[in-house]
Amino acid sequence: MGNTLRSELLSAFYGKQQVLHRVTLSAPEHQVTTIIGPTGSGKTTFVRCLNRLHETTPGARLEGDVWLGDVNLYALDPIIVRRKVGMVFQTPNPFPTLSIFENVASGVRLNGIRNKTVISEQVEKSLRLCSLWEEVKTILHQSVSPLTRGQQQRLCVARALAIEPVVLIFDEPTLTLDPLSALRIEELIEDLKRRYTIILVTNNLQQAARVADLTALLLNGELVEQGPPAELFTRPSDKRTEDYLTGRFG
Amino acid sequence: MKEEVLLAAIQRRKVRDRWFTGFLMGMGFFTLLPLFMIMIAVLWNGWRQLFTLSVALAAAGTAEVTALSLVVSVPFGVGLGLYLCDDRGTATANVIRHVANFLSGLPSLLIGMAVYEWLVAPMESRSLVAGSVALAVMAVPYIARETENKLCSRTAWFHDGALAIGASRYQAWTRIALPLLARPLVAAILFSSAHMLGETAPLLFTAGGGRSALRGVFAPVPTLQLRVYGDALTARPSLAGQVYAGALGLTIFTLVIFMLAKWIEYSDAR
């Protein structure tokens, strides 16, 4: 089982409204699993259930389970779950009051590590993994505001990596980025899959085709179809997948 | 022909626009007029006695009572705002929010009477601490509402970001979200203190008066509000200058705090 992340009959609700309907999906380790679907199909809710951020929304509740290997994540403390399942959001959200160094170090510090050498090593390692070290090593203790949006997003990836998760969720990470910055994030995801289980939410079908090892289509909170992108994009087995891919809706 | 009709219609619209702009400017002018008249009257009649000992002592008392009320109200207000944002949507939070809103709508006289019962009667004396508590009770709902609104609207992204790297809810609020709001919250707290400077009723029951502002927290304290109220009640023409001087002191206090809060708001927006 390793670090495969698996949802089993996952249903999510906001108050009385059901937004996910018994979704069962596996994201194998060292692969990129992309979740595609039109706006409002429940993609973000689904990934927020995986790292238990969903339950922080007032009125939100959930049925079903999420497994990481053979560990049920809903039997653990949510803080421990979020340390194992990192997340990068749509909009880059580095902490504006902290320096570049402190942004990456924040997760390490929040997790109780105080040793300065360990923290420095962890910051450098994470920034190198995100190919950001060379760009920021001389301005580590400056504010994040001079960084481009693409650099800020890679900084957020570094921040997530610094706490050494085993799964990384990217929730439409290139939505607000220019094409060049988006390409760098895609390359980064390609690199990172050798170390992590990766789930990528995207509205961009070309992006899904480029980086995915496995693609799943969510529609109105239902998992319509999943499979290797070459197969799903060329020979969809469900009419709704074909309609979505050919632009009939979404 | 058609073009002429169109041009005439445009001309009519322009005239109406000018009338409407003039009407709005007139409304603005009449709104500001009383303020300017008050300012001129207070300045003209009060400046001669502004720098007297009694006004200085009352100003010191006002500063003391306002500062101490902030010491009491800020932790409660910010804490309550934090809770209301963190627990937003739950029945308990909704009830507490409504109670706080109700409290902020209560006549300040009632708050003064309540604090009189809680503190002044048992201690058998009006005091600096009782006055500060009365003002703090009024400030807490305002600070809580500002904290809640600012936290929920401006820090949600960063709060989620902190939770996603393994922060507890407490850590996400206190170490990431609240520091982001340091300036706007300080501005909101200053606005609340400027608002409190306008309140006389709760101090009537609680702060007392007296002539010295430096007798300790459990002794009565003179304030500008009480000075103005007390001297005005005597209706002695000889004290008119004192009344205006006290009012001018209050105006200066309010203006300085208001401008400081505005400057902090402006520097945060940049």
Given for the second form:
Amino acid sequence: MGNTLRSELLSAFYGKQQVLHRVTLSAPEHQVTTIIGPTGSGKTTFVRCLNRLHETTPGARLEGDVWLGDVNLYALDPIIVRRKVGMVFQTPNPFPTLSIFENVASGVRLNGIRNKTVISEQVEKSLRLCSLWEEVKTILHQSVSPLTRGQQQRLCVARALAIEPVVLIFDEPTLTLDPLSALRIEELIEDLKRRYTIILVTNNLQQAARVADLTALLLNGELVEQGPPAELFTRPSDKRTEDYLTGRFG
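Switching conditions: you have the form predicted in complex with its partner chain, so give me the form predicted on its own.
There are no partners or other molecules in what follows, just the one chain.
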């Protein structure tokens, strides 16, 4: 199974409210798995369960399991899980008081690395993986504020990569970006899947069709259908999927 990430009968709750219902889904390594569905369908809650963020919300709880290969992530320390399963959020969130360099170096130091040469090498490697090195190499020790929103989002990806995860989750990473910056993120995701297991939450069906190897539809906290996008988008097996894709709801 390698670095395939999968949930088994995953249910999530906020207090008495159940928001996920026994979701079983596999995200294969070196592929992009997209999660689609209308607002409020449980997409963000689902991915927050995958890297143990859900439990940080007061009153939140979970039933079921999440496996990375043959390792149950709920048998590990949550901090270890969040290093293995990195996450990039909707809105770029670089650390505003840190320089570009230190934003990425902070991730390297989380792995216990203190050697300045090694840190510098890891920072450059992460920035190059995000096609950002050439754009920032002369301003590494300056504030992140001059960066465009698209550059800031790629910087957040570089920070996530610096922790050396094996899975990367993108929760609507292009929602606040202009079309050109969004395209850069899509190209980056396509490139990164050669190294990582990728999960992408998106409300953009065209984006899902462009970048996905596998697409899953969540509706009211239930997994309705999953499969290759060429099949799911053109020959859905569930009428609810067809209704969603044709705009009858959501």
